[in-house]
Amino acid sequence: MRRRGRGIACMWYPIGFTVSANPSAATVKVNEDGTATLLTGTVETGQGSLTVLGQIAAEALGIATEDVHVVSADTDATPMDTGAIASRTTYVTGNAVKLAGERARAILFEAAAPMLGVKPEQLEARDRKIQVRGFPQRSVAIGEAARHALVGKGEPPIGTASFNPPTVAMDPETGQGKPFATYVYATQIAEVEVDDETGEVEVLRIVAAHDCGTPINPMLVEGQVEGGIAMGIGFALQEEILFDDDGRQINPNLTNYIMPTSLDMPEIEVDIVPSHDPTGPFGAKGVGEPTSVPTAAAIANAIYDAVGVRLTALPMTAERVLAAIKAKRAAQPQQLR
């Protein structure tokens, strides 16, 4: 027969470790023709990231993200990044690129504003132009500001910066201290199918709700946490590496190592908890990680609520959810019959 059961998990993730020195840097510059290129050693491992930071510098810069060119990785030529590690990118990196955009745009103010006989804090970035506050009908174009600053003052459109969340070193005595920057929080919920004969089970539908602070970009939030799912149905079910006696491992290709693919997915609803972090870059922190942490949890909650076992081993195979639903049935005959 086949059970249905339901089962969540809640979890808190740290961002950006701050026991020992954590830093990134960035190096923005705006070009004449009003982009900008931004140098970052962050690497792209298709979480979106060079997206994110893109769009952090076209923010900062008040241009269009299609405007920011990024050149990341090539250690040549980029500033240091610590790397893709403790879902830090969007956070650190972030924070890195808001400033250097920043900086680069005060160049550009001082440049437009006697261009618009006004101080430099009377003006705003937006829509690829320097305009007075206020006053959106005085403004220069952002290349324009560039060309002047370039030619007409000698002080390029250049702008770098670093950050690294507080170091606060850990009590060595009591191992009290701060050992990360900010924290996010998920729930997520899964709806299991149980076929109390054979073990298999299926997952029917998750749902899952993340905390991230301010999205840079929903759409890439949505894809990290549905690509976090999968990874962590993955480990709940199918993922396990076999060693032989002598230490070996015994399945060391995709031929005998299960990995979920698109057929195995559920039916999955995200929904973003919109929220502010201070320190943030516009209120963002971040959302790699998490994205999987309660999912095998939530499956192995359902296993419960299904067939009355509880898991304790990953992955939850088949054999050994029977195994489990063979021993209850032992232990108490008159159940789950």
Contents of the next structure:
Amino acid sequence: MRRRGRGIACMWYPIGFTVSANPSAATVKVNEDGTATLLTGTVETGQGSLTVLGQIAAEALGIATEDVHVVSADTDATPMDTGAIASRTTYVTGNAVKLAGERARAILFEAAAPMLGVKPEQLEARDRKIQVRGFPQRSVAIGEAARHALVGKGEPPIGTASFNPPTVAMDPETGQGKPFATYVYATQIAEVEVDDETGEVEVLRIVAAHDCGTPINPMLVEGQVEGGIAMGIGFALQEEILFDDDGRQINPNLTNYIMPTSLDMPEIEVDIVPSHDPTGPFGAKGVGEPTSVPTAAAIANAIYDAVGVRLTALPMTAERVLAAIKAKRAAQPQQLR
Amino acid sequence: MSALRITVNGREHVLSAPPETTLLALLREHLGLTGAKLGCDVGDCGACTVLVDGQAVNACLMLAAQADGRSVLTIEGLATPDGLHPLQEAFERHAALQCGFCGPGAILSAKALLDANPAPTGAEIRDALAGNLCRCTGYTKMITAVHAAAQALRGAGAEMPPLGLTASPSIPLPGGEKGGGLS
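Could you present the same protein in the form predicted together with the partner chain, rather than the form predicted on its own shown above?
Following is the full complex, with the preceding chain placed first.
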């Protein structure tokens, strides 16, 4: 008989590591045609970090994302970056990009202020223009301001900055400290059906609520959450590296190391929780690794809800679930049905 | 050496290759078409998927000689000078790929589906993509993109046959069971 159950799991996760220095650096230069070039050492692996970093630079300069040309991951030309690891890129590299963009913007303000007859503090960068705050009709195009900074003032609008998350070392006596600059939080709920004659588990639906700060790009956040859930489902139900007595892996290919296919994926509902972290770039934190943290626990709890057995080893294969169901029945023969 | 006459992306090639050459090796190493990816090389991952006479096959499992006289479509042949194929557009718009390694194969599997079934259900799309492993996306946005592309192609009208006419295509299978006119 197929029995249905629901399980819930929550997690928190630190953004960026702090066991050692964790810096990122970036350079933003504004060109005379109103575009900008962003130099960053970070690596795009498909998660969309270069899109997000381009958006952050664009927001700092008041231009469009497509105006930003991103040059990345070339240590001949770009600043060093600690890496696309530890769910740190949006927060750590993003903060460096935002600071670099703001430094370039400050040079544009210095150049534009005498052109507009105001002080630099009265200016803002919006809609591809440097304009007087409250008087948007008094403006110069950003490219014009860049040109004036370069050939008029002799100060090219280039900003370089680095960011290293501020932390407080742990006090060895009290155990108190601040090991990470910020944290993200998430709750996932899994709905499963368990066949109590075969032990097979089918995940029907997962609802995932994630606080990642202000999402710079909600579609890419969804992509990270959905991908993390797929990994979590594999972790929960399928994926296991098996070794023989000599330590050789006996399932070294995808025929017998089983990972989720499109047929294993449930309906997924992603809920990006409204949030703002004042220490993050425009309120953002991060989203990568945390997405796969609560999935297996939610599925394990759903299995318990469905058939009353508590699995404590992963993956929760049909064999393991059925063994647990049989053990429970053996222990409580009077409750056999 | 086997003498081969293969049409790849609309262009006929006459060439010779050692008999053990797979279709994937022919495409990647002899013709320089590296869109089809070498993943597992044993037919598990689907990264090498191409269309042979309209049918999705794992190019790593097919010998080049088996493609003799047939027409092969790789990801390089999908876009036209006028623009991307609606499937490519939809995959881009919906961020259906992340690292992209599985993309050429997944898109061609989807094309084989939509050519045969212009209005697939979600279950039919999942089934069509089941042979294309993806470690990044969780497939969710791919499925959405295939739905969107199907809609776009149906909206385009003229070039798509009405629903049902292509349900049982008279395409010869690579194995040759239906190998009518082309063998």
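Given the structure is predicted, the values throughout are model-derived calculations rather than measurements. Residue numbers count along the first chain shown, from 1. The term rigid core refers to the most C-alpha atoms you can superpose between the two forms while keeping them within 1.5 Å.
Gly177 C-alpha moves between the two forms by 2 Å or more, core aligned: Yes, its C-alpha moves 2 Å or more.
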